[in-house]
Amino acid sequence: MDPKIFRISDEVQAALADGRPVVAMESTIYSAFGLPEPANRECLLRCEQVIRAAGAVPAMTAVLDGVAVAGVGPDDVDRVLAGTAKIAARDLGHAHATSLDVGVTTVSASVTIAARAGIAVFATGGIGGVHRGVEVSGDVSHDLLAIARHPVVTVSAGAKAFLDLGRTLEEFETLGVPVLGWNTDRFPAFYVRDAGLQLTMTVSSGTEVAAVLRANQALGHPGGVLVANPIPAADELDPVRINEAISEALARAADQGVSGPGVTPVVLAAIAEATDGQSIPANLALAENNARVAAEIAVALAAGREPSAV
């Protein structure tokens, strides 16, 4: 692969040629657009020692200089914590062709560069999905296409509560994504863990996540698989009132004209105030467990894989 488009960290192509285990990482969360500093460089840390301390290699994605990289080193961390542009799969490209300083990605970017590297397993806090008003905007998240079209097994805390969920649901139906429930046969909600909607698949295990990823291949049902992660139960915010400041945001978002990606982070903001700031430990708690399941299935999945050059 051309490394001037594209490149893997030194430490991640040694684990993924000796057959170990790498957690991908979007690194839109750690940067402004996620979380404010400290707690952005706090979330990585936590994310990175959790994958490590289960025996995977964490590897962020971002786009630096125009290059799509698996695996930020030490040296570019800052660069990415500072980032200021947002990067989706359709991006990837045009980023490249205009030499883009630092790129933060998105999970369907994210999700991509895993694919490419041969990584197969994606951590991250919360998917994109469909809109409320869709019959109006047609505004569906590529989050959901990236997903279905790649055979990497995304750990989420569900999608974005703001969301209209069980379209988005529908909508993995539609695609073929197996959602499966761990440890739990509802579907959460980012900051809350049951957003009232039936799962008819779940998992209690990264061996079981691992046998139906590996089923999925020998049978050629292609693309990827969501495993939904509730927020841990200590962590979890009072739905009424989330609910109730996604609403609120909501209508302000429509009253201002903002559309699209610009709704989060009025949602976002929404949310930090109706929680007294609540709404960051809670983000950095979901991101830890996505993280830490992320590399239980990682190191399953490494288990009955042979090492292979990268």
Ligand code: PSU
Contents of the next structure:
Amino acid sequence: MDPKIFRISDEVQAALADGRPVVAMESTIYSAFGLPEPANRECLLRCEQVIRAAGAVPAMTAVLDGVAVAGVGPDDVDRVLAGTAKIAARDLGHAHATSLDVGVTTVSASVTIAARAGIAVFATGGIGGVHRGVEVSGDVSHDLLAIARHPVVTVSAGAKAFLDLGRTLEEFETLGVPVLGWNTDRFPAFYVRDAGLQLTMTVSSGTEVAAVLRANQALGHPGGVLVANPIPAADELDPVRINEAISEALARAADQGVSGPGVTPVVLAAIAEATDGQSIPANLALAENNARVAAEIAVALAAGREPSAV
Ligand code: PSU
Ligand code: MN
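Same protein, different form: I have the form predicted on its own, so give me the form predicted together with this ligand.
Now the full complex is given, and it begins with the chain already shown.
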């Protein structure tokens, strides 16, 4: 692979070569698009720490000097946290062609990079999905199709709470993506554990997710899997309060005339304001919790790659 297009860090490369567990991470949530300073840096450190504590290697994805990277080294972390270009999967080629200085990767770009690197598990906060009012806007995040297309397990606290979550689940069914509730049969809504939507599949260990993956691949259904991991109960926000905050936030985004990729940052900032900042520690807690579960799954997958499994 041309190293001017795609690069894997030495640490991540060494882990993959040895068959050790690796967890890919996105970078949009650690930039100003996802979290304010200094919560963004704290979030990244906590996620990386919990992944390492489980015995896996974290691999944040980003675009640096036009190169899509899996594994951002300490020298480049500050640049990524300060990134101001939000890069989805379709933007990667153009980011290369124009030698983009820094791009922060969304879920769709991250699963694309993870798949290319041979990383099987990816941790995010909340994925994109079908936006409320899709009948008018047509706004459906490419995250959904990217998850369907690439053989990567995405661990997410459900989808972003201000989406149309019922339609988002329907879309996953259409795309053939298994949505596995982690110790739950309810779809979580980011800040709250239950969006009021039923899931048909529940898992309770990394080994079980690894078994789902192996069976799907053996059966010729090789795309991605979504693990829906609810925010820890202690960190959950009050559903009534958060729904009011979301309504206010969406009204503000509409007033400001923002659309497309601009919606998420405006809405997240407005939710933080409307919850007196309570949404920020909740966001950190769920991201760390997803990193922990992703690491458990990566460890189980790596253990399953022993010669006896062949
Ligand atoms: N959820 C958050 N913060 C974020 C995102 C989601 O709480 O920053 C980001 C993720 O990177 C996700 C992206 O992939 O938003 C989806 O953006 P869009 O809806 O424009 O596709
Ligand atoms: Mn969109």
